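Have a look below at one chain only, the form predicted alone, in structure tokens format.
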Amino acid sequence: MRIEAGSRLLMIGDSVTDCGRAHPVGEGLFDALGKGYVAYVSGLLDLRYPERRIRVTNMGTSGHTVRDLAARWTRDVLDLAPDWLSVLIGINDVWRQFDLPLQVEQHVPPEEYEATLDALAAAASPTLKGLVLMAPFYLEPNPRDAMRARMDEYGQAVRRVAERHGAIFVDTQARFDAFLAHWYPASIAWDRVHPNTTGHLLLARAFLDAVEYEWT
């Protein structure tokens, strides 16, 4: 497994990452990591690698876009000095284009999204041991659906940023697509964005596979 002993793993993003985590810093007692994939990642790391004592911090904030991440990057990432950083952002960047089509000031176009994510990765990379970039997703199996097609564009942007910075890329959409070959989307996310327990476990599994977690 690639995350070394004594590492601090910081996971940042929007509501899918937040999941009710403690504020201002998501770590500590009583569901401080939230009730989503971050908590599952932390628990599974502790169970499989108790001797490594990996510290997990959840810095997700509901409703945020990559613009919001840029505004809080120093405080919520650089100042906390993580060894490993995981970023899952982009769902709201796309969603606002569809649920608030007339409020264009809230839309983050793909060029801005990629450039901002690239700048954030560049700012954090020099002090990191590992960077994981997770693609945003939309739980719609039809790739010709308008919002799904747009989300795929942003996922490809994440892939390009990961390649430029030597980061680990996690294709969350592909993982959900495999699952949705058997299940209807609303069964794991009523709005096709916020997953239930099964969906969060899928995200945790995708992240852990990417960092070469040894399941057996």
Contents of the next structure:
8 protein chains.
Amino acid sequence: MRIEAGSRLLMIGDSVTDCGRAHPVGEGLFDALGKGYVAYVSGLLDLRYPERRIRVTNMGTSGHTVRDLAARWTRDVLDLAPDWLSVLIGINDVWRQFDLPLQVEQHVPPEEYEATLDALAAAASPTLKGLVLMAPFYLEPNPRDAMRARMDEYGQAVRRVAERHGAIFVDTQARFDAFLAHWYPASIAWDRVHPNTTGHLLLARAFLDAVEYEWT
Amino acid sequence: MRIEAGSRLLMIGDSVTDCGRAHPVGEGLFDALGKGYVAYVSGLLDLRYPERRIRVTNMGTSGHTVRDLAARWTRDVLDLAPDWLSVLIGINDVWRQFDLPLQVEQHVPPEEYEATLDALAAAASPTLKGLVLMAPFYLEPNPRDAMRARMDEYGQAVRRVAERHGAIFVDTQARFDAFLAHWYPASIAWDRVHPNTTGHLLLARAFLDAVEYEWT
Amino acid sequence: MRIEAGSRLLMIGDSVTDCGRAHPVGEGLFDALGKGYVAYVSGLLDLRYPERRIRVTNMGTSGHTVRDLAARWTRDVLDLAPDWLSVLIGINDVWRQFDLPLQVEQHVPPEEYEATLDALAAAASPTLKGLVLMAPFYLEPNPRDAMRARMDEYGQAVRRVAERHGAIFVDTQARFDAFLAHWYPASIAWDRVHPNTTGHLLLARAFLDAVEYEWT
Amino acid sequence: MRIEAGSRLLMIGDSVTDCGRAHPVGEGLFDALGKGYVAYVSGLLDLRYPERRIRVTNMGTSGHTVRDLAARWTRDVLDLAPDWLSVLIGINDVWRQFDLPLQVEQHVPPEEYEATLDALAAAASPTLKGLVLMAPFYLEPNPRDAMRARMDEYGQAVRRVAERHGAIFVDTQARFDAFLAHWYPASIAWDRVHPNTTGHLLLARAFLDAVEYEWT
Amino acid sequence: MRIEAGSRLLMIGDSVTDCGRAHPVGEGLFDALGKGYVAYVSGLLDLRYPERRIRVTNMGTSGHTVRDLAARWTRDVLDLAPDWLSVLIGINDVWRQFDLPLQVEQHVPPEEYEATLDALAAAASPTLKGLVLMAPFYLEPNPRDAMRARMDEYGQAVRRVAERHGAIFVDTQARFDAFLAHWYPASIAWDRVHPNTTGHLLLARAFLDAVEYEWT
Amino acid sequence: MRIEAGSRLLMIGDSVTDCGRAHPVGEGLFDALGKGYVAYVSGLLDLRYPERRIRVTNMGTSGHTVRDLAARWTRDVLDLAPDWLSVLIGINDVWRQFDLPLQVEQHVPPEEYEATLDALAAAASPTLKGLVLMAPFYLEPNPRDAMRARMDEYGQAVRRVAERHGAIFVDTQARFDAFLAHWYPASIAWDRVHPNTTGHLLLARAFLDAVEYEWT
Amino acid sequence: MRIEAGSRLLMIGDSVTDCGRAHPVGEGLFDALGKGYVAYVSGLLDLRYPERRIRVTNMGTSGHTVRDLAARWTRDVLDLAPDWLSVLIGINDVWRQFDLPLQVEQHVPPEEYEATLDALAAAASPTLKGLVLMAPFYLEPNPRDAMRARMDEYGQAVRRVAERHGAIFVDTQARFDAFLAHWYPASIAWDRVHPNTTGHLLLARAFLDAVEYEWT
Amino acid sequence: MRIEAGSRLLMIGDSVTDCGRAHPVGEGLFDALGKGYVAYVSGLLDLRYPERRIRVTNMGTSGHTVRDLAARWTRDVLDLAPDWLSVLIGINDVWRQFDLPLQVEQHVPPEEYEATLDALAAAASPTLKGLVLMAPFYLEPNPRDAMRARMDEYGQAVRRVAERHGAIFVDTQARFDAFLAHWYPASIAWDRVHPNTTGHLLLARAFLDAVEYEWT
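Same protein, different state: after the form predicted alone, show the form predicted together with another copy of the chain.
All chains and molecules follow, beginning with the one already shown.
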């Protein structure tokens, strides 16, 4: 498994990451890591690699886009000096284009999205041992659905940013697609965005596979 | 407009109809009609035909299927002796097949759905002046989506029941499809089931058109 | 219908407009438009003219008089750069004269009311494509009732301001009077000020008629 | 003052009487008498006639009509064996005819109202030392207002019942009319039914004058 | 009655005056005058002298001593420019000496009490038409009780201040003593400080008698 | 110390005993013994005599009189088969005579009080190893105060009952009197009935002294 | 993996199993499976074996002992006809012996524990395809700690019952011990009983390993 | 008893001291001293030495370490000018090393702990009549338990600081150890840190013994 003993892993994103974490800094007692994939990643790391003592911090904030991440990047990422960083952002960047189509100032267009994410990766990379970029996803299996197609564009942008920075890319959408071949989206998320426990376990597994977690 | 002066119009269904109505009987002071299409139907009838003094009662109950309606048909419909009756049921009958696919005892299969609705229509018809059957809908524009296709089956069943009983059929799905040609579903319902104010106004308009409401 | 495709329509006023809208700006997800006539106007525009994509913003604030509107006109109207603007103000200007007759500093006398409204219209007009001024109303059918008579004075002032600025005048009081010929005021508002759903639908219809909405 | 030392005075009615009293029996510690005219009557009796030790019980229940009083007359009046009884009922009997005009089963027509009140007075009178019947009122000074005119009919019925039983009649409406000659109704009740502290003090004074309370 | 038409009467004090009044200024809609003697004074003035239109403002604040009144005298009294002023202060000045005897910084000794009250009276008097000073009271009938004896000292101080300024002195303690000759203190106040409705009616009557209210 | 190892001590009474204990049976986790003297007795027994493992159960119920105790004596005392029993009752028996003097059915006169307490002691004694009767008290140092004098009568009745049954009598009033020689009653109880922590520690000490607790 | 396609897996226990599940039956929408290991088991089964469609039901109830399970075994296990059953019980059976040592009626001694668990296994086995018995645990690494030693006894009893019924035994304590070799107990549970997310993931992994889940 | 008449005793610490005390200063009405050992100390002092009138102030704050105490020492100790001071700090200094082992910035190492406590004692001593230093404790009887062993180190540091400053040292751990010889830790604290009433009485007794309280 690639995350070294003694590392600090910071995971940032939107409401899928946040999940009720402690603010302003998501670590400490009593569900401070939130109730989603971040807590699962932390727990599974501790169970399998108890001697590595990896410190996980959840810096997700509900409703945020990559634009919001940029505004708090120094305080919420750089100042905390993580060794590993994972980013899962973009869902709101796309969603607002579809649920609030007329409030254009809330939309983050793909060019801005990719450029911003690129800049954030560049700013963080020098001091990181590992960077993981997770694609935003939409729990809609039909690739011709307008919002799904748009989300795929953003996912491709994440893939390109990852390649440019030598980061690990996690194709969360592909993972969900495999699952949705068997189950209808409503069984894990009525709104096709906020997954239930099963969906968060999927995200945790996707992340852990990407860092070469040994399951057995 | 077909609803006669002095009529009592009872509207029954699930959460789309309920919308926070008064219980056990949905009429009276303070939002007793709920905050959805039933209140809009009542208000628009009063504004355009104030002299007809049509009494509207909301008997929707959240989460209900046609099976639940059958269990309370005598008390909640027949005993209240409406002149006109509208029924909008079936969404949960279908939804549970997709969000809780393993809890089969909560699924109402199409044969049972149609037979039950037919029996309810038969029981109510003799004393009614008018019966309106509204198709269940799903705010998903892709006709090949599994749940949408299933919902369409149930909508066809409603159409057949309406024909057998000489009832007015309201094709709510067709109305929503026309709207969804311009707007993405998430703009009126994150879960593609519970519409916002715009969606409820659409339902009210669909119902009123069906009873030949004169808009001007 | 006179509101052009792509327009932004801002509706401002007091509690009748506010109805629980989002603050500081009344647009976005989850009933951000409030639960009154503004949401109905927006929904009915979208249903009938889905391709026009008219953006509606609710800037009503409970308890406000025209004096309060003046204090926030730049931030809450001019800065948002609407194409169309509707104003429904004056109820509190009058009401406080009757329910708190001794707290004279809370009363807005008719001269100040008309002058202020005139100034607000003048400030906004240059950049507007359309201005709609709605008369304040009182759900009291007796024209000799003291507060009703006073409200009529203020309604006349609105009419004069509309004429001076070439604005559309909406005679809400006349609309309600027609309705009250058939129904007693208590059936839509115990306090004769805050209407129920029926009253808000009346306001929405009055506004839409004024902008030549095509109902069929 | 006519209420004898050691008497128990029971005051029954609707929400104007109830005012948050203790249930099931309105007496005891901590605002058990409610926060309206009943508590004022009790307090003023105690202050002026401390040695008479008159026990006051509040049996008002919000929303009730004379029909509801009949249903609980034995338990809530006769079983408590009062020496003096006051009744203030009829507002809801009339109000429902105006705010819920179509829910006719909630209306108590004048004949039923008078007959029921008469029967209640007859049932209670044999064991009473004094019976006080207070007219229902409506805080609307215009005698041609439909609901006010209706309320006056019911007030006349109370007067007739009082005469038939030798009871004391309290013309609450006349009292309020005198006050409303100076103040607009909204200054004491937005809904023209539930008065503020001033209105409750008026009711207390009207009752006390009727039993010949010595103010000085 | 001595309070002239059009006067503003400001009543200031501690929790006995406050009684849940609106803050920062105790007047307006919805129990803004609190639920105690101030509201009763206002209501009884309006009922008996409706044409005088006397404006009452409640500026009591729970827990305050005369020292706290001094700190807010300009803002809460002088700036509001009352015509008549009533002051009921001193209970907490004494009470803290007995329930928190060791927290001496919370005690206001009699010399400071009298001097401060004198200064407040002096500051307000020039612009007043009438000043009413109400003695603090303790609902303990035993004059040798330590706290009662102390409270009597403070009451005497109020009397002296009143005499020096030609103010009206209201001997609330004497009023309560007369009542307590018939009723045990616990029947109006478990803590012997915060009276129930009966006690507040007593205070209102005491004030009104002092300003020569005509009860009949 | 007289309470034997392995004993069950049941303490019953009114709100002074209850103090928020668990219902229906006052023992178990999380403040099940309440927050008053019963918990202190239990804790102090455990600290000084940890090896005796004395089980304490709190069966106090707020508002109760000896009449209420009689109604639940079998279920709440006899069925629980205590070895030691303490009773602290009578405060409400007396208090209601003073705070609700007219609601005579809530008063327990001294004869009934003594006879009932005697019968309860007789019913419990045969199976007890020890019975402790605690006098009701009133935190009023003036022996001529009417309620204090009445409470003293009830305390004397407890003393007589204790003598008749060979029970241990705890003179709580004498204990409080000694304390009140130094502190004013308001410093431990505004209502002179419900003591603060200091007062509950006094009660615990009084009980423990009576059973010959060794403090050192 | 041993659980067959189409199976129903019922998991029963105490608060560690319950975790806020739906009552009376723990399955359905919105965290109906609770927020602990049961939801993780269900999610991980669905992710790895989506085509098996295994239905999981959570029947844990906070505070329960094996005695409580016996009382509801027919309704909560047999009537639901599971194919697979897991039981995790005994923590409260032991805990009450240590936190409430004197309330002996709440203690379940080891003989009763083993006999009851044996009887429950016997009653359920005939219709099961698989039975999993999980040992109760205590997050205390010191084997000589009194409660830990006692818990180990109960764990041995579970092992014996499993052997007698050919059931799968899950040694949860051994799993936790391995983890506690690296982390202090307080890092996963302040009370050494209710684990955090990490501890629940451990339980889920232990169960899944026992049924031969393929992690890769 | 060593605390002189008229002294002010200030007790500072963490959540064990705080127990819901009033903020910012822990003294006054209504449980201002919190519900733990501070209130018991105050009460027992008042009961045994009523004439000494010792003023107790609770300045504990939940979650605090010695580092937090240093940050507020001037405002919360020196500015209040106590005569006697007690300090019970260190539990969180140690606990965070075990429940949040990776959040090292929350750990207070032993050197810093002792040096800081020493500095605080030095700063306060010149104006004190008495200083009491209470050892931090852990309700774990096994001396080889890692956190218990660590806590003992901190307790020794307190002992050394006490010796250097001639302060009274209270060995709370030894007291608890004696108790835990008879009772399992879970019977007074599930988390082995926050004791129940019994544990707080133990702390109060330990403190009072240290200042030579005369129990009899």
